[in-house]
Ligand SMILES: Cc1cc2nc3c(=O)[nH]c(=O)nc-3n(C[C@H](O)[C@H](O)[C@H](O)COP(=O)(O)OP(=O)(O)OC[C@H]3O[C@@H](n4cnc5c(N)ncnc54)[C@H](O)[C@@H]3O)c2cc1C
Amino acid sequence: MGTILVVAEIQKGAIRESSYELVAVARELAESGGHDVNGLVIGSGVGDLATDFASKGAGKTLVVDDVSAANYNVDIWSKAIKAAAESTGADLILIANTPSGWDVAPRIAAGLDCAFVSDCFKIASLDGNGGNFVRRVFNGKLDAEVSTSGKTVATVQPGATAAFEGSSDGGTEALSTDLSARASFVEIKLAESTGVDLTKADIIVSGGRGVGSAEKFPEVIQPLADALGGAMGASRPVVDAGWLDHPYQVGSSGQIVTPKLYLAIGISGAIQHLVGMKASNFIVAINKDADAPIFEVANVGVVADLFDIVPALTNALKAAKG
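Now supply the structure block for this chain alone, in the form predicted alone.
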């Protein structure tokens, strides 16, 4: 029996949804392989968050609670995670594939002299000798299964699985370690966030280059999203053109989403976009090009001018709601 260490990430005073997705991955592996699951929470004044994390699937959770860890610092996080891995004897260390995850995970692997696999969307198996990890390569055109030997550090795509919704008994335990760092933050200024966290949306209405202009998104795409009670998204060409900001982008270089309903409007279906949304539960595509690749993954395809279909659909939804 081994141990899986799940590293929580805190954003705006709360543990990120992606951390509970890591818990879901760890719990599934634990059930099939007989592993223990432990959590790690790093920050300042994070005792309550750690208790919550422990009770929502993370099991026994180690806590590094220090004023020097109030803001993300790669030196502090590296030392804390390495100490937690050594304390728990972790065979697998799971970190979300976020900007801080990209930064710290390779350092942990180097510090522990162990295997490192980045940007997984599935872990096929895990045993005492290593594991099998599935990740996309060549801009999502292929899935590669990577086998590791021994201890492994892995980052997992946010949105690759649903967040764990069960409970666990484990409690928390303070972890003491050297938190000295070579660098420190003088000041952090958070830019005002635009858009929404699409990974949490049950319904997403995305527009592509076929929408035609920035002005058409609030006129055509957003009203349909509002009528469905969903969120608006976009393909990369829309963001590259400056029509919408990056938080709206769905795809391999944007957000990986798994909503219950995904509407792709005026989106041709480049592989980079398909990577970000093809795991959606139900996909509806509207495009006037009958040969558009988006129809290969759609459950329902409508070959028509979006300006004929979308406003009519929006009006019908509004009428149905009274």
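Please move on to the form predicted in complex with this ligand, as the form predicted alone is already shown.
Lone chain follows.
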């Protein structure tokens, strides 16, 4: 027994898929443990969305509906979630690990002086004394099993489970909370569109930190992309180091691509890169570390030094084309 509180997030006027994934996690735990599930929706003009959330799995849903909450605000969200956690007496508070989720969730745990688990992809169990969670550590190379004692706030990795598709009983109820904020929202700046649009490429050859330096991109990666008639891409550290510009970045904070062929070269396969390319039709990974997580999503892998394989492959492709 007990209660699981699911915090919804609204994006472009709709409740995000990741919020319904949280509902799925909560419903599964509730089924075996007999918990109640409650929702929380924060925003402006969100009455209908909250009603929807309540009937599509979240159960009784608390709503903070105010113009001051039109955009995500760390102060308002942390006060609202703490208030909802207290009023529902939740033992588990679930928040999706999105940019607003990871910004606010740890504050809730600190404010309630309770356990916190971030970015878990599985919640194995939950009882009155805490739960058991599984998450990735070391950028995808290892799994950690974490247990908590008492009340727990957890963020869940988007995409780790399918969204809940059933229905539930439960209406909405206004939650009154202090809406004053110190942080003030200024604006959202959308990504500037530039010449590089990887989303249209049929073939993408991406290089990662393993490529080693800026010069190696025109020397090693671009020639392979050219030989294939494809585009060049990169992982984030390549862009952070200034070896290539941001439009080349593939991943959660870059572009989401689905080419017919994606080559990941010297890329380890951290989740933030994988979400940007794992839906590609065919993936080839070249990495000298046989345990690199990229091999988990690749169709074909080569465990070798990229500087041996890539130039030889480029030459062979040129020869094959005649």
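Between two forms, the rigid core is the largest collection of C-alphas that superpose within 1.5 Å. Numbering follows the first chain given and starts at 1. Computed from a predicted model, the values in this text were never measured in an experiment.
In this overlay on the rigid core, Ile221 has a C-alpha that sits 2 Å or more away from its partner position between the two forms. After superposition on the rigid core, the Cα of Ser252 moves by 2 Å or more between the two forms. For Gly171, the Cα coordinates differ by under 2 angstroms between the two forms after the core has been superposed.
Shown is the Cα shift of Ala298 between the two forms after rigid core superposition, which amounts to 6.6 Å.
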